[in-house]
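Presented below, as structure tokens, is a lone chain in the form predicted alone.
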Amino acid sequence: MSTLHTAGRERVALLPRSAEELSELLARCRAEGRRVLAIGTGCALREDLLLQERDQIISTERMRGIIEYEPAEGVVTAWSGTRLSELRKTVEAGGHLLTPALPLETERTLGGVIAAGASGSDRLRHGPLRNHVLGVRVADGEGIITRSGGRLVKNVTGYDLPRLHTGARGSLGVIVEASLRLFPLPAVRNGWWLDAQSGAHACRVALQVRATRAQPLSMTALRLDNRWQLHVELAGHAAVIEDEERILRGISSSFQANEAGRTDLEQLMLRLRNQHHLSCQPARIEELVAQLEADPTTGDLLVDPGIATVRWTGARPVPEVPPLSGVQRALEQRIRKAIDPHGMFLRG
């Protein structure tokens, strides 16, 4: 057993440690009426999450280790404790390249990665994280491990559940083990960076980089300490980064290629990974971020242009989010009932 803080509280977790022990907890908790709060390490849960006293959380970070390896597939599948780090360290060291890309991923473990549907700054090159989920096991609330989707490309048939569990953050199930698709690892990766004047005119220079033919792995604008930068990372073969380098440099003079660049950027992004942070449509990315930097509550600020998502690390509130349609709520609560008909999981 271990602990999670929630709500100010201290709260008993139960480590399962293999898919039979999970499946016996599941059921234990089923007769006994307990509602589940499914997690991995739980650094990522909602900030507005509340448990009442018999509610019981189950951590699958103890459910560790790579199953499958299929480097001439370009899979990976294991179990869903297994940290972002050791998957990466895995697949790079047999030519791949793992997508997202997230900070602390020494903390991140595969299954709460794929529950909170968490894309990283590579999805401009990649797409999100659910393009990417051939295949799942999950536990039910009678402690039933299913399997949809499947371990390699090639077999990958039925429903397209691993989708719908990709960013249900644990509310349809537990997550038991998982398969990715993989992408090749890049020859020659290195990064760029300007200084700008304003974060509407970082938008402007990083949609300007969009609308070429470059395909930049990532694209963030921050401001750190009153100073707005632009930050582009390039990733692919040398000859494909030189044309992609002269593209840069004919948008602006001012690009630099500067590795020790990054470390404000990777700095930002520790302090906001439970931040608040806010997506809207591309087309309005420029006139959002004007709005958050006008506010002196919005303290440092993390964008990225070209997905349209905005960080921040100030007390400014997030905007409330509109309620779902009659007909989107009916559909969701449609689906509940059919994967979950005695409402036994938590949203985390």
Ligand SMILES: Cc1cc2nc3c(=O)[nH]c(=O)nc-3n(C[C@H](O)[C@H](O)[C@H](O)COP(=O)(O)OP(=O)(O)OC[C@H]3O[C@@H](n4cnc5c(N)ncnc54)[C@H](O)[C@@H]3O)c2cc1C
Given for the second form:
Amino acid sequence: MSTLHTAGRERVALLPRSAEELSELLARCRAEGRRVLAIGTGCALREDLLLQERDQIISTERMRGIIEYEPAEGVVTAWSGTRLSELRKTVEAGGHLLTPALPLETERTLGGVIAAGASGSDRLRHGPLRNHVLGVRVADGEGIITRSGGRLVKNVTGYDLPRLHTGARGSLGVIVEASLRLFPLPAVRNGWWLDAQSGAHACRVALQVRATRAQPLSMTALRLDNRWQLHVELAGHAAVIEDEERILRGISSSFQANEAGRTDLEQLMLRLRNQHHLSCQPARIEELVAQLEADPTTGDLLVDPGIATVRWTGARPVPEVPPLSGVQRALEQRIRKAIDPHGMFLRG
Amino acid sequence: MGVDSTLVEALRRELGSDGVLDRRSQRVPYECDGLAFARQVPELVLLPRDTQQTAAAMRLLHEARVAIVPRGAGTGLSGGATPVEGGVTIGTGRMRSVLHIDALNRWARVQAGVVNADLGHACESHGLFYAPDPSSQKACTVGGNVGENSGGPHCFRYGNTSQHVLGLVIVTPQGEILDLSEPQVDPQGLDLVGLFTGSEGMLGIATEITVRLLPVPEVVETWVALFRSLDAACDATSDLIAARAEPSAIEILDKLTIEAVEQSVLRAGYPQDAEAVMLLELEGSEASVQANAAVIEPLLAVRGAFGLRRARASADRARLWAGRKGAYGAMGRIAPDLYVCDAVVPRRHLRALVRRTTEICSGKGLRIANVFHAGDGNLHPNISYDRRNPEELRRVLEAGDEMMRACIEAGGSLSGEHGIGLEKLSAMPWMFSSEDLAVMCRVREAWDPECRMNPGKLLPIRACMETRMRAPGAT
Amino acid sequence: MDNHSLVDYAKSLDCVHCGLCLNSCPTYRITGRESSSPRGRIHLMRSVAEGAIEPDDDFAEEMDFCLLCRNCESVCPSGVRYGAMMEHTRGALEERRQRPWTARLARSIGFGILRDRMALRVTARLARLAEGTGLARLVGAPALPRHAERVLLPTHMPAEGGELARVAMLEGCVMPELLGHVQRATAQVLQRAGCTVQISPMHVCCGSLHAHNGEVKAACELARATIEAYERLTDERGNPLPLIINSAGCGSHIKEFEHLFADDETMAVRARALSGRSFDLSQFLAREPFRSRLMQRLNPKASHQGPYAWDDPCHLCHGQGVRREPRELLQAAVGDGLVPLADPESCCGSAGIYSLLRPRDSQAVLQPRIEALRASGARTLVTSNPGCQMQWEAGIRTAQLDVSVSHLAEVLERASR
Ligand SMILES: Cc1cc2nc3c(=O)[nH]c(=O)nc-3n(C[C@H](O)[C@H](O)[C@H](O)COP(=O)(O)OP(=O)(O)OC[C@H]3O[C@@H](n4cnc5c(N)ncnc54)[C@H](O)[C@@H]3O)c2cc1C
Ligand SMILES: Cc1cc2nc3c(=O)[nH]c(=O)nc-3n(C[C@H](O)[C@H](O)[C@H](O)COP(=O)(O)OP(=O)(O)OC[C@H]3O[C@@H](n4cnc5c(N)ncnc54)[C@H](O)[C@@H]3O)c2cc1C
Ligand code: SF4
Ligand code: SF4
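Having seen the form predicted alone, could you now give me the structure of the form predicted in complex with this ligand?
Below: every chain and molecule of the assembly, starting with the one above.
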């Protein structure tokens, strides 16, 4: 057992070491009529999460380890508590790139990342995480573990339930294991950045890059201490990188190699976690950023222009998202009921 | 209840007389899809023009408790669009409009009946393309692609349809309109669009589809390499995967296929003295194509590839691909009917399983040709037969089962792109436990409690019965 | 009569039901109906043969609805011979069809007229009269050309600038009546390309319209007469002359005469011989030495009003597989004035006498083509089939486009003056 702080209170979490233990715990919770919060390390829970006295937290932290990784195949399967850092180390040794790339990977579990539907900044090239979750095994409220998808890069057998679990924040059951699609490890990888006059300017440059043949791994614009920077990460064959560097310099002569790595970025991403965030259509990002930076209450800003997503600190609220339509809400409820008939799982 | 004249009249009022086909000679051609041996004449065929008409029709069918089978172009190979007894087929043949192309943000919204290749043509002038390219793309619809989560040669690089669908307008089995068409970075709520894609018409009918478009690469180069044996071509594929080479497509055709193609209107100039042809495509910037070529060429050479040809001009490339895309039809010259299996194997076992499938067929005295998406480990053994010969058909189905079993035993899957439909229904329990299937049944019933949408497909009846018994309240 | 004989069952087995032909079919595209698609029609034929359905009026209607444009054949990877199958079924249906006597009379007069030069002339005059009264407009018939154009060609026209070869040219049945200027232009272009052109004084009609519309017996008779007529046109050594055809529909039919003589091997041999020496005008002109001779005379500046668009007649591209030659010739004649036309191999809806028999369907098929023409920006549309030419003209008039329609021969004739 371990303890966890949520909403200012110390809570006890159960730490099963295996799928069997997890099943037993869940069956017990069900028998005792307790709701369950599934977590990984619990580092990224919703801030508005309210736990009741009887609610049980179950962490997959100790269900860790790689189940299958065949370098000749390009797929990794691991227990849900496996840290992203460990996964990355293993597959890089086999010549693969793991996506998503997230800050503080030693703290992040595979299950948590999938449940949070968290795509990294490398989404620009590789697409959102939900495209890469090939299969999952999930424990339901009675402790029964079911499988969907598989360990193959291409597979359409059965409904695509992995997509349902990706981003469901644990509300549909506890992810026990998952398989991820991998990408070739680039031979060369380097970062470039430029000082931008404004957020809008940084976005403009980024969109210019997007319109060329260059395919950066990520592009991030950020405002730190009132200075705007645009970071571009390149990755691939040496000759391709050379070509893409030329393209960058052709767009702006002030692009320079980033020797320092991504430390600034990581700091900022951590600070901005769980802060306001908003996505839009790529063509609107410049305008959106301009509005935000014009607002004197806005603090830090982090922008993924290619993905058209902004995160910020400050008073400016996220515009109200229109509520789900009645049809969608009702359908979601029925699906939740179908997968979690006893309403046992909390959305973490 | 069911289909009676009152219902037909009411449907006519909603869809107009052209939208309701009740005469036998108009219904009979809908009795099967690309899986020609499974047949059932539908009671009625409806051809709505848009979402509103579809919803109106589905409401009436809901009230009358009539089963519904959605249908696109009917090119599916697993019997997904095979009608059900007493049921109505709803076709998207009159929903053929490209509604909107947002070139700046790179997406398009189309009606479900738009043909995959027509969508491609529509975005061409914007310098964009739609990536999923089933070999049937000249005929199959985007709605059908969503239904099956279809793939294609280039899905090796770009992924199946599901990775390219940003939004849907769905008419639910009750006739309600679920509008999820706005393209979003991440889904708001559960990923219903992702769940619907590949659900084989069992959760509702998609009437509008928002798809992601990609910029046309600077350079596209098609390669044709020849091999002295099918084994060598398979090994070369495994080598390419293991070396993390990055072509956008790796396809293999065996000798029988090459012969059929070369005799058809789609002659591609594949030399007929090779035992296997490998088609590769490399795309991206000039620099990346060159860099990839430098990795790939020696790997092919190691396995004895010869007669390497490269083409960049679009007319030449199209010719090389035409043979691949028409291979299935060209096989029709060999026998009246064709059965295409669709199974996936781990790519490191490619050679062993291609061999195994050949052995299984020859052991049963069947002719088999292989033309497949090698890069994804997606096998397509084609067995030629004559459906008028029931004994031969039985052997074909047995061979199909054995091949699927072999693939699953090697860690593979029943389908990489054609779906389960009717064809592989009975094989589902080989891959999933009854608990796994029960979850799928419950999800289906969340959409369609009466199981009126495409009943009898994908999910074996037994699994569904068990679900009912396990459902809360039932015990 | 048993229903099996209505269908060329053996050919129907070539279809593997893949559906790749669906989207190429104009009648499928406008209706979205499987039964109105190539695969659907083959399925119906097979079902009739296998006894699953009756060959009732609905069945016959689907067979009649087909344009016989054969676009489906061009895309079918299984090599299904759809055109031949459909002609078989239409023929068999026609034989047993109980048409009202008025319709039978009208058909026999109509198809009879085509075989008789005098009757053709009289009909054209009457039609012109009717046009004067607005009657023709009402029934949607195409406009007839001015009287002066309706002239028959001399039977012998010498080559210009030294004879390279002697050729026979198909004058045809309706062509001289409706598009006499096209016939003159064709002969002139051939002459300028170094050919002495001979016209058969005895031949009138090849019977393609009969064959497409189920009049099998008449089609056979006309084919026999055609074969005989052109066997008589020979060079000094007694070898029959190559036959040049400027109407895609006739060309495709003549090249397939053999099918009509399945039970008569000697006629089949003679039919094959004629097919072997029959050429579409463009096919012939693209060959050396005629090509070089013609090229020397081409001047891209003289000609009609550019830009130009080329419309592949179905019976040229799908029926005869001729695609490259007319484009190359046109390019040479008009230089860079050639603009692309979307979906150039799709049917315009003329389809022989289809436009007369089913004016509404014909219009529906034409509509998207007119839109494509509008979008292309062309001012002159070039094609090479009389039916297509008239169909386009009528559609362009209705749509009030400022586009003229020319036969390829006319463009080549102007550019080579
Ligand atoms: C800079 C930054 C930005 C971020 N932005 C976002 C964002 O925009 N949106 C977003 O959703 N997340 C965001 N995250 C969250 C983050 O990516 C993941 O939540 C985190 O990586 C998961 O860590 P964890 O393993 O500790 O999971 P936890 O923090 O323990 O859990 C995260 C979520 O997953 C659930 N969960 C954990 N394990 C399981 C399991 N085995 N089975 C089922 N459910 C489980 C929990 O209930 C909870 O809902 C951001 C993180 C950072 C650092
Ligand atoms: C020659 C040939 C080559 C092929 N090559 C490939 C290939 O390379 N890759 C590949 O993946 N497939 C391939 N296929 C299979 C087939 O073309 C695909 O499955 C295609 O996506 C089916 O599209 P369709 O429009 O014909 O749909 P249909 O066959 O009519 O329907 C397919 C399924 O989707 C459902 N459906 C159809 N429309 C809708 C809708 N609007 N809403 C909800 N459900 C719907 C149907 O109920 C059915 O279950 C090939 C088929 C042929 C004949
Ligand atoms: S393309 Fe050919 S084989 Fe395929 S359905 Fe059409 S006619 Fe039949
Ligand atoms: S001939 Fe033309 S109209 Fe007839 S089925 Fe073929 S494509 Fe369709």
